[in-house]
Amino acid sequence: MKSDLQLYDYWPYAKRPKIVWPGGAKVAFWVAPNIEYYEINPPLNPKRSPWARPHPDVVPVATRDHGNRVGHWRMMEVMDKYKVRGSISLSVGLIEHHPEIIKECVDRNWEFFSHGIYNTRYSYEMDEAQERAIIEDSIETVLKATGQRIVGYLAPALTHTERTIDLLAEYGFLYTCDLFQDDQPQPINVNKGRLISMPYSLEINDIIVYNSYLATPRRYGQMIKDQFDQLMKEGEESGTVMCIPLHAYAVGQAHRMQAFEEALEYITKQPGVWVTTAREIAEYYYENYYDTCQADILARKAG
């Protein structure tokens, strides 16, 4: 990574150029189902082990498999009901393992972006050739399977090298979800090309909420509503972005679905919400606000 995290400039929230989303919307709302594949015995990484217990650790693998077998279908049914298209954070290797899931997403015109090949293969210790190979494989594999050229990236298991962000810009990606610094898109500092950070979220990520905060489903549903209410209020001044990152093996458990559905119903019935995908947010931002925001950042930096 660039020294002192110089991936982006400090850009105070107040007095930024005003953003207005299509139709005058105040919040651009997108949902990011992480559709992942976990290997029971992946190649060892010297810096991190995927499983806490010795091989074969069947329990966490089977638990995650529940998401692809059951939870995903529950989640998709609820999203269909409220006309929410997903932006899929995809373990690209899943295309070979569960093509049925990919077909259902394609049929719904959902977006795909790369979450690496497997979520059990970390970026730590990768050389440049290896990282380029993963990015190129992601582009080619998703294009062949879906007809989409991916434009977004979330590093596998949120692991990076010092060159990840620059490589994304070089390969023509539009956005990265790997930075959590803001509630609006922001131009990122890259060696060449352009890239923006797309507001993702760890705070209302179902895995964090359920496994780290130990929240109940009802509490999670209320957190989503509270997040939306605050971003809608701020969106009166300048448009904000809200993302709900999901994992089918977490939110897709039977006892958690009602709270998730109630949160989606609450958001999608509100006026002033653009229910969309990450790609559509990025494309609109580049066309209408990237240059203005970049100029504002540079002016503040110089002044």
The other form holds:
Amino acid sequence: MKSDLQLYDYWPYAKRPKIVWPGGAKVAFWVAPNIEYYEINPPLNPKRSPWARPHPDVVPVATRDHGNRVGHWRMMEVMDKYKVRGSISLSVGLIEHHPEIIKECVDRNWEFFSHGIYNTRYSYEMDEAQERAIIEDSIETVLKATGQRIVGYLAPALTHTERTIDLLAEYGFLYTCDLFQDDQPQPINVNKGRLISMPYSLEINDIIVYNSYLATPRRYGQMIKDQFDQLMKEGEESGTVMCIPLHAYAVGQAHRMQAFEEALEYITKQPGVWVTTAREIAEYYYENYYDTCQADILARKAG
Amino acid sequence: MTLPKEYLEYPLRRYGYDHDLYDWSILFKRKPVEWPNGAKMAVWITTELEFFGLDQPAKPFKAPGGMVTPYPDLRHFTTRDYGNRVGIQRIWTALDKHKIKSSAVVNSRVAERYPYLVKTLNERGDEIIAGGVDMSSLHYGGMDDAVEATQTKTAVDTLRKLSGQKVRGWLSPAKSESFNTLKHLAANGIDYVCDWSSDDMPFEMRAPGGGKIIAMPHSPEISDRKIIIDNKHSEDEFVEQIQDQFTYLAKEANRFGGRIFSLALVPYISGLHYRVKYLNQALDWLMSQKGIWVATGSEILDVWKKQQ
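Form predicted alone done; form predicted together with the partner chain now:
Time for the whole complex; same chain goes first.
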């Protein structure tokens, strides 16, 4: 084990190059529905058990299924209402299981990125060939089903190896959602090619808020608004990124929908927000700011 | 280290599910359901009458609400028993104010130990749902099939004998099942199961080896155990989430057909002195809503089934 994989350099938040998003926007806002499949009886990984109880662990399995049967459709309708296109963190296996969901998202021109094959198969202990197989399976399967070549990644259940990030750059991915060190994108140190970290969130993520912080639905709505207000203020100095990661099985429960809708309405009606997808943020960043930011990081490192 | 090659094989990566317990179906693509008298919302209120023994084993885990301290854990034994004595009486009083018939999930050992509860449920016209033998007798993956067969039959037979009711519904202790549980439920003539929260409406399940069972949407979310104990929300927030759940589903019902509002109550939680006031508030609000049909699990099941 190493104390630091040196994936990125320390980069103070103050006095960075000024980022201005399209249309003069201060916050690039994106929503990441995690569309996931959890197997009822998956093989075991030596480092992590998929379920707390012996299989079948009925309540959590069924609750996650509720997300696909019920919650997804509520979430998608609210996103349509406020003209938010999703950037989907996809369990690629779901393409076969629930093609109806995939079709609706393709029809809406939502972006797909890979969240592994199943959220019950972890990267821990994979050798390089196995990890490559997951990435290649993701690229090929999503391309075939949607016509999109994926450019983003969030490791399945956030399980990584030391080589995950390098592999993404090698396969031509534009961004990783696996790193949480910042509220702006940052060039990542990779062996070959280029990669940026895309601000995702383990704070305003519905699973963290509901299952770890045990928040009420209305508190979640307020947290979303508060985060947005802060990033908007800081975005004056240099544009920020806000992502709301969602899971239909959490946010799509009937008693939670109203508070979420109010938060989405609050954000999308503000001037100065760019409502977009992760891919569009990444492409704009590479085009306009990657080199400037990389130069700033290196200059500050050199002192 | 490396993982065995099976870890990257997916024999059940196919249309639908990686199991055959039920079919994949999207709630909003189904035929609308109509409740009696043009009601939009079926209101299904359940209580849980459970027996937690002092000798509760941790095999393979302890049911939530069970013993915590070293033996004899009198504090948890008696606080749970409080629910079966005082708490349930307060909940019944709250329900009686609005003449609400409820459905009680009962461990068969509760029926044996406290005949008063069964007698009162029958007098109230409440439905008894089998809740297994007791909170020590879990159903779980990998358990001995013969033991599970005996546990299921004992619970159902005892409840039928002591109550005289048909006992058509089942809720497993801790909502835990093995892959064979549905088979045993079908063998004992159970019509519906409350463990599977995959949907907001009933859906058909396949019992392994044959037989059909309907999954009823007993809410794991809108329950005092989840909101007050697990999430540690206040009583006000419990009431608020009940209202938000109902309001959202009622709006959906206007567009997609009848919905079910399920409220799951545990007597040692909602039946506490400082809490029952909020249950009363919630029920007062609920019963003032238009287009509701208060029903038991079996009543909802039968109306739903006729329209499939």
